[in-house]
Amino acid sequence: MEDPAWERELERRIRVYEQMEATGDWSGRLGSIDYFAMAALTVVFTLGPWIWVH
């Protein structure tokens, strides 16, 4: 986009952003307990059904 008041206004968001990943604020962050945690539920609800029709 060609628009200078549009590349002003990307370039502060693209700052806030940055700002976020400098200071390490990220709220919300995916940590190592929900990969675990969605590993684990993987493997529940892949091998509960397949010993319940084997």
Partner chain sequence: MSENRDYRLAAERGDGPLLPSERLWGFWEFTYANAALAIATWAFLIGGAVGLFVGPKEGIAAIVIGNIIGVVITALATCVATGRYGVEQFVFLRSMFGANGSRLVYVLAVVFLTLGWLAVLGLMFGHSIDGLQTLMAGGEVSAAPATGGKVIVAACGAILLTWFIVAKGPTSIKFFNMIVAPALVVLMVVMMALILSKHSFSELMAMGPLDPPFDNKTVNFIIAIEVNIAAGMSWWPYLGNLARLTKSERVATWPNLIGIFGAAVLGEIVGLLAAVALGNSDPTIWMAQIGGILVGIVALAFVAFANITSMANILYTSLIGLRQVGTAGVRAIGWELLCFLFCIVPLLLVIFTPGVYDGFFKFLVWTSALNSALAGIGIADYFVLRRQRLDLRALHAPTTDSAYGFWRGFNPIGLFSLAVGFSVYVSVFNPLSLAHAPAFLYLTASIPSCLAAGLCHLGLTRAFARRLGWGAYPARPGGRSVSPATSR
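Can you swap the form predicted together with its partner chain for the form predicted on its own?
Nothing else is written out below except the one chain.
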């Protein structure tokens, strides 16, 4: 059973990604600083409480 609304949504998403690829505009893309910050927070939030308790 095909859902026309879902097919239209998929087509819309495909057009959006094609436009982003053509213009090179990847808004919201994570950079190296973002990944470094996430890694640092992961370390702080996992080791911090362990160090606090011991």
